[in-house]
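The chain below stands alone and is given in structure tokens; this is the form predicted alone.
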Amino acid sequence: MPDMEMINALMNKVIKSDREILYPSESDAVLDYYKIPQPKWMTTGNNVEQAVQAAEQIGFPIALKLISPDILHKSDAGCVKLDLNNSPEVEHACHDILEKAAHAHKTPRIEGFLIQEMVKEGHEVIIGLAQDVTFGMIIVFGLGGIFVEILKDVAIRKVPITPADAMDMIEEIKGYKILKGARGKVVANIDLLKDMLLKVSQMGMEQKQITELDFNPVFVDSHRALVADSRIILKG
């Protein structure tokens, strides 16, 4: 279990290496410290056979993602493959991702692959941190997927937030009724969402090196809330 000294050393190491975005293993250490849960995952080097073996170890279906500091928007670049159901699909997806990466960047640094348990159930929400010129560090919450892109359905507060603030943020968005199980949808565990918002707020107060954080999506159902994808950006 990492401690604050280890997290600070990790952040400083990344900054000194002239890298702004944490690798998955580094993000995992940060989330682990703050007790923020994720699906099962493994990373491998730039080796297709290792990626297949990791997928078999985690169990299908899986999501496959490229690890590269040069390709920030991996989904847009075609470097994320979802719902892979067997080893041949993983092998084909690895080769396709490497080909897409070569088109997305002239000379991309390929660190390897992230293989992750595929989470399908529950609602998609986003939780983020950002440095605002006027207010300083702010925290953002909203429905994920098409809702954030089309409806811009988000709530924003300055950190730190209180438990009451966290509840207000959740209730403020237009999609709150969806989280509560409207039209037969699964009921989201609001207490777990509040807890995650408070932990992210704490992170925003304690980790001054962070300029931006995106947990998108966070899958939440009646009994768990998991960060399926995280991006943590540090001051350059």
The other form holds:
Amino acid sequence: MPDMEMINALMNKVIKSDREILYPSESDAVLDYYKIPQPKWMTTGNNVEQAVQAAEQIGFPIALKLISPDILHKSDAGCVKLDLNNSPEVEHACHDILEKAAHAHKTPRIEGFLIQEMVKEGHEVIIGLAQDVTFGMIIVFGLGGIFVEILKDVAIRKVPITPADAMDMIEEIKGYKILKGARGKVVANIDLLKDMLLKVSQMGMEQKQITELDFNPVFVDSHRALVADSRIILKG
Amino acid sequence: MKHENNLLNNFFYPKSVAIVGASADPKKSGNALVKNYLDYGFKGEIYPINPKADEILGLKAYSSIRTVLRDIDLVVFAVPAKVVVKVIEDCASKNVKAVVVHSFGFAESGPEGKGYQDRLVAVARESNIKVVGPNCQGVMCVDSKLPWSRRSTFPEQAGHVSVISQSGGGGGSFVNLADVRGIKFSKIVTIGNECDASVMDFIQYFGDDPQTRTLFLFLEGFRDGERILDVVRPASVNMPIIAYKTGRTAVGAKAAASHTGSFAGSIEVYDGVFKQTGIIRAESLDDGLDYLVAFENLWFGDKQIQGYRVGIVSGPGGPGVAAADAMVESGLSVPPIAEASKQRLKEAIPGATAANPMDMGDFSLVGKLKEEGPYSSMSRIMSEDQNIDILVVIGPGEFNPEGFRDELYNIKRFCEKPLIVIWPSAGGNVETCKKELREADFALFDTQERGARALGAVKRYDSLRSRIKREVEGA
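What would the structure be for the form predicted together with the partner chain, rather than the form predicted alone?
And the full complex, kicking off with our chain again.
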């Protein structure tokens, strides 16, 4: 298990290397330290063969993502492929992602591929941190997709939050009824969401170098809440 | 620290005040300022400071702060910025504890003014002097009869509402509007450039102030928002804090690298943090005034609120139904009344609607309003019902307003539960009666929606307060 010293060293290393966004392996260490669960995943270098092997090891279906510090919005750039069911699909997707990356950026640095267990069950929620000009570090919670992006249906607090604050945040969003299983949807485990909000709040208190953090999406169903994609950005 | 020892206490209860820029010339603002202290009857020593005058409005004038041989608690400045930065040195050597700087020409005016402000702050910090302003209308305290500058009317009777306003003009017009609603003030402070003492400092002060029970913020933003959880959570356990936030649309829109980042700097952050700290946000100035009436006359009324199930009593049916809609929309419940209450009502007023909302049925009864008339009968039955926590009485249109007023006095005498009056009518004698009721501390609202929103705000505060109280005391 990573300890605080290791996390600090990791953050300092990233800042010194003039990079703002953490690589998946670094985010993984931070999430591990805070005991925030993720789907199974592996990274490989820029090597299609290795990516296929990793996918076989994790088991299909998988999600495939490009690792590049130059492409921030990976989905928008076409550098994320979901629901790949066999090795030929993975191989094809790797080539396609590399092609898309070349369109998105003149000379993208390609660190490799992230291969992740495909989680489809449950609700998609977003949990994040940001620096507010008035209040300092704030924590944000909402349902994923259009709920946050278009409807702005979010709950916001200043960190640190209390367990009651976490509960209020979850109950406050209009989408709460959906999490509770409206229209035959799976019932989300509210305790796990609460727990994750508290852990992210603690991270916001302890990791002062973080300027923005997005867990998007977090998949939550009745028995687990997993961070399927994380983006941690440090002060430049 | 004891409240009296809080340095900010010197702004409200100084034993002596020196007025720098006092003038013998009635055309000058430095003359009006001194006159305000005299007219209002300030309970302390007044030292006008002016190098060219011997006497101002019958008071001995002093050539400088240094020539006053007694202690000075508070110094008020009405002189140009470049003079302020000189005289502040005198204040430091004279061990002055607090200064109010009305003068403009500081940071708000450009780089030169910013230099003056920095100088002012540096001297004040070094000498442990607290500063309000610059560029503000100063401080008022009804208890000590300390007058606000640039105003000519001051409240006589002290109340329990205090106000922190960043805008002098905004705070001033708010106080006038609240006055008409029967709100009585304790203290008002306008912060201006907030170079030293901040909104947050004063929230902390008022939270411990025995004279303040409700706080109103006319707020642009916080300068030291990082402190809000530590300062405001304990304060809002002690008193309701209502905030009217301006600058809601000037969103600090910045390009964010994440979805979360795009919310930073938005009004949604204020909304979330207000909920976290128990602050009740008034979305409009009207709401703010209504909320003050509700907190002053219901939350701090003579009957303790035991719950939020409302029982509505009306002359005609329509306005009662409108009130029920508004109450439910504001998060309150309008439960059915007990069978026994229905029986009692049928015996008292045979044609009446025996339900919640309750109405007279035969509206001609409004002509018969008197001290123990139909409103009293209905209110007695409704307020004694076990399903009801709060009585809401809806006033009639234009007939017999005096009769309704007299019934209300009667109802207030016997009713053992909190009482709200909604009187959706206006003009002539109705206005006269409303004014009288407001002065008698009735929780009176002009429309169903405004009354319901105000009661909803009290309910929200009540539940936030219970939770924060548990957490603050448990911590």
